[in-house]
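A lone chain, given as structure tokens: the form predicted on its own.
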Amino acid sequence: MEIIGERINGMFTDIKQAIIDGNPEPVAAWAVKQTQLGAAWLDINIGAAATDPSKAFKFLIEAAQGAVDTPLALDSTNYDLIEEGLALCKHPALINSCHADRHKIERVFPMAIKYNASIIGLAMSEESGIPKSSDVRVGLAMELVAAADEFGLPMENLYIDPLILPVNVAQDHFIEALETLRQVKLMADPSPKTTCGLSNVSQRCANRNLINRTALVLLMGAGLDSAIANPADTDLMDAAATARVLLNKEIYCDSYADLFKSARHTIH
């Protein structure tokens, strides 16, 4: 189970604040706690309020890379904005994310190519709009899987979102979700990657915290591999380490929670 560190967003008044200032340091400081959590990306998104989205995104990647080697997921709707920070990463990084509409795929599948990066594919196009129905996900999903077999992307960089959304105002999709899941994972030998944004199933509901967690184990069960999430929940990353022992993805041992979210990457 990969986690996608979601905190380096300008949708949080600290990141916010020091995309304004130009501080790197609440950036540096999330990139290292987050990489001390054991995040394997660190999700890199300017939000909304900056008026130069060019230089934010240059200075969230900037400041994020001078406190860890940890890759970068790359969280735009502007191709040509992740296009510039895809130049700047030291090291392959993740774009999210790509409809699977044509035009969408033409643009950043090759790009993907061009810098060894892995794409996050949503199992939506701007015809559907976020389907009901597991059966359109997963035929929009096979969209993004046979776009990485004429593109030349290995499968192992294709990881597809089934689309989570929150269970307060659309509680009969996510056992959709669950199907598109366990669909993807057929669709292709070796089988592309899956992925969700998990903090979406609990948005404006109490106990945030308890359905983020039990929804990971149950989308851990259907196949999830990622999740972008805050690896600073530590009764969720313990959830996480524990599904993983009891889906017979790790060899048990009295410290197999500590050993989950022990730093994979160099910190600065």
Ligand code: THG
Given for the second form:
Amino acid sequence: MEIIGERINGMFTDIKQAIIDGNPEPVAAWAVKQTQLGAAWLDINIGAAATDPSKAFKFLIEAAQGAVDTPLALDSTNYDLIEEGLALCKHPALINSCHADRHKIERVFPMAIKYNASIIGLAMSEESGIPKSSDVRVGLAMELVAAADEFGLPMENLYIDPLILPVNVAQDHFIEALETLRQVKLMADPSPKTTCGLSNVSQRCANRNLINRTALVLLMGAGLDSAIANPADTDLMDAAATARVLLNKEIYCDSYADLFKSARHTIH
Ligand code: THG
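Structure of the form predicted together with this ligand, given the form predicted on its own:
What follows is the entire complex, opening with the chain shown before.
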């Protein structure tokens, strides 16, 4: 399980304030903390409020890279911003994300090849929006898989996101996401990796951490390889480590949970 640390996101008030103040400290602190807790990538998202998105994105990237060597997941719907970000990244990055629309695929996949980046491909499009049915989601995911072949993106550099919605407003969607993961793993050979925005599932719900970790275990059982999540949620990380043992993906030993959580990238 690769954790993409979700915490450097202008949606959180401390990061939003750091952007406003131009203060790299809170960003660097979350970069170090998430890395120490085992994050494989750090998601970088300016949130909704930035007055100068280009400046804010550059600020977050440089603040994170000043603190750690962990590769970055550039989270924006603005591809010009993503391309500026890729040019700043010291390590091969993860482009978050590309919808299954032809004009977006033609913009994003060549950019990934140029910068040796990976891509999160979303099982949605302009025409279908976020489809409810797993069949439509799988069809869109397979268009992204075909694009990887067409543009020469190694399949292990493509992460399919089945799309997770808050369970209190879209309770009927989660099982469709599970089925999408299963089908994508069955249909594509070699299969792409999979990921999702885990915390979406519990937004504006009570007992968020319990919902997040229960969802993560179910998703892992269906074929989830990675998640955008907060590695500072210790119970979540313990549940993920335990699920890996139960799914026979980890050799059992008493310290398995600690091994899973230990930092794999350098902290400056
Ligand atoms: N797929 C992909 N990328 C994504 C998402 C996805 N990026 C953004 C998001 N979804 C994943 N990241 C988050 C980060 C934070 C929260 C949810 C998802 C979150 N934030 C608090 C909230 O809204 O309640 C913020 C408030 C606070 O705690 O301060 O839950 O699906 N590819």
